[in-house]
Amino acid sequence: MERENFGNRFGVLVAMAGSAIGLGNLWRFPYLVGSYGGAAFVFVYIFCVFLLCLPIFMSEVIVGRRSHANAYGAFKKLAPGTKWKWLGAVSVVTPIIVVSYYSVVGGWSVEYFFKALTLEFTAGATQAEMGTMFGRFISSVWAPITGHTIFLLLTAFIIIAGVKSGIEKFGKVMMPLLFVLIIFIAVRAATLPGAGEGLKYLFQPDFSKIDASVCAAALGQAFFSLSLGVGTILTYGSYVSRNENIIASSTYTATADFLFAMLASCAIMPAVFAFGLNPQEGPGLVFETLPFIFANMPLGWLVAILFFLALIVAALTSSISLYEVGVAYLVEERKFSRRGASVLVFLIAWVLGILCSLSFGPLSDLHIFGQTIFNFFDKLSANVLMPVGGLLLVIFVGWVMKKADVLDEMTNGGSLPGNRRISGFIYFLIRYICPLAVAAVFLSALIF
């Protein structure tokens, strides 16, 4: 059976950007900005994205395109007879873990979109009442499981359609729409009285706030947002044609991801400051603080509908890439049909997701290493599996693959003169700087 590829450069860009742009930008990035010092966190994040994580992103694309195989098969093909295939095995398991709890948050987005449509965010409601609404919802049994199921089914339907007809077509429509929606919301937030303090918080750094915890959080967010270390970019890289400029498309993706994260923060932080609220609200910022703001701002009902629609779209573009890793493995290594593979991944993620959802209610007293099931999956993937997976992958590209092969992928066989001039520097980052920096930040996070 002939293996599918993305159709053209725009298809590659929207698919890669879709993988990167997701809940990490709209849900996770703004509350981390609030929790870790505003612009100081943003400054460190920029460094992490473009000097450390972009070369790792390129490394994943290189492994994927060079092997033209799934996350497991890639290491079998490029390093046959070695133990590197176990990195491939971890790269298949990790995204299934991530998508299981990711789809729970995606389900929250579905629920809050319907709440916005039915005008449940009413003027005069207090922030505490919105927090109570959210707490009551996630601690219940059936409503969050229903949202989780709907979200996961949407992901599965797109995956079953295939690479070109499903993933690429969805990205081409939804990624431009996503940017339009978030720009509209950011402009509306900037017009609120007092919004300037929120923008100042985002763009005027206090460098004294930078410490090991900020660096670790920024690197972890960069990994999470760019979908590194979980096999998604590697798998998408395997669908990239030999004519595509890896350096350019990777840079465009990282830039789009960063810009969207900043747009999301510009949509949220000015509104938070305009209403005199605390930016350090943590994970509840989107589902507790924002509904209060929407309920009390002019045309807030419309902004709420658009925001939670954007949140669903962003979550779907990333969950699709996570889901595809397991499907590609089952189709190519275990000879499943695409439909059968999609159903199996759905069932695994659905069951694990139900356990994650129930950890906010009936299973809240069940702990793994002192963490609820949801928090355990989140910390295991974001703080351990992703950084370690990314570290091992960049070591593989820098020290196991032949340098000539890596440079060949970066320059398309020497046919890209501009890439030839910078490929040596990128290879130096991949071989020496990225492994040391990622290891140092990872260890500091464990120590501190």
Second form
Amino acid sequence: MERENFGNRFGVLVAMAGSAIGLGNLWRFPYLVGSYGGAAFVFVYIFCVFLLCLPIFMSEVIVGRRSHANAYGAFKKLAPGTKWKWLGAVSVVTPIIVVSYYSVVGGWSVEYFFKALTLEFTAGATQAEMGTMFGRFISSVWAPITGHTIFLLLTAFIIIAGVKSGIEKFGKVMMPLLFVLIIFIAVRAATLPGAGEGLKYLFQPDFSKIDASVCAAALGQAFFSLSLGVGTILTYGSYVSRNENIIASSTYTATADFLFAMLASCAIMPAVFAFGLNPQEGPGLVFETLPFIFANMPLGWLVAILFFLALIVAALTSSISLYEVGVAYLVEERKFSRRGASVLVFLIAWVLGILCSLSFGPLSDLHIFGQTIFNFFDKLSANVLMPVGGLLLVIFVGWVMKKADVLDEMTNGGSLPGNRRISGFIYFLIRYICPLAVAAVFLSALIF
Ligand code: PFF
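Switch from the form predicted alone to the form predicted in complex with ligand PFF and give that structure.
Full assembly next; the chain just shown is listed first.
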């Protein structure tokens, strides 16, 4: 059977940016900025994204396009008869773990979208009331499981439709919409009285705040936001056609992802400051602090609907990329039909997701290595599997693949003169700087 490819450059860009831009940008990035000192965190983050993670992103695309195979098949093809296929195997399992808890938070977004539609964020509500509402919701049994199920079903439908008519088509409509929504919300927030303090917090760095923990958090977030180390970019890379410019598409994706994270912060921080709230609210920022702000600002009901719609769309384009890894593997290596593979991945992620969801309520006493199931999945993937996966992947590209092959992918056989000039530098980053920096930050996070 012929493998599908993305149709054109815009298709590649929306699919990859769709994977990158997600809950990580709208939910995780703003609360990390708040917890790690504002602009200083942003400053370190920029280095992490463009100097360290962008070359790793390119490396994943290179492995995908060179092999034109799924995450497991890619290593079997490029390094036959070696143990590297185990990295491929881990790269197939990790995204299924991530999608299971990711779709639980996707489900919360679905619920909050309906709450916004039915005007449940009522004027006069206090922040504490919103906190209680959220706590009660996530610790209940049926409502969050329903949201998780709806979200995962939506993901499955897009995947079943295929690479071109599902993933690419959905991205082409939804990604531009997402940017329009977030720009609208950011403009609304930035024009609130007192919003200036929030913008200052985002753009005026206090360099004394930078320490090892800020660096570790920034690198971890850059990994998460660019979807690295879990086989998704590799799998999408395998659908990129031979004449596509890998360096350009990867750079556009990282730039779009960064801009979106900043826009999301511009939508959130000014509002937080305008209402005199604490930016260090942590993970509750989006589901507790924001609903309170929406309830109490002019036109807040509309902004709430648009915000939670944006959250669902952003989360969906990311979860389809996670889902596709397992499906591509099952179809190509285990000869499943696309539909059969989608059903199997759905069932696994659905059951695991239910356990994650229940770990906020009835299963909250069940601990794995001292963590609830949700936190264990989150920490295992974001702090261990992703960085280690990304580290091994750059080592593979920098030290196992032939240099000529890597440069060939970066320059399309030497036919892109602009890329020829910078490919040596990027190769240097891939071979030396990225592995050393990622290993150092990973180890320091383990030690401290
Ligand atoms: N990059 C996504 C986000 O920022 O929400 C999360 C993600 C998607 C992580 C896909 C990993 C992945 F493979």
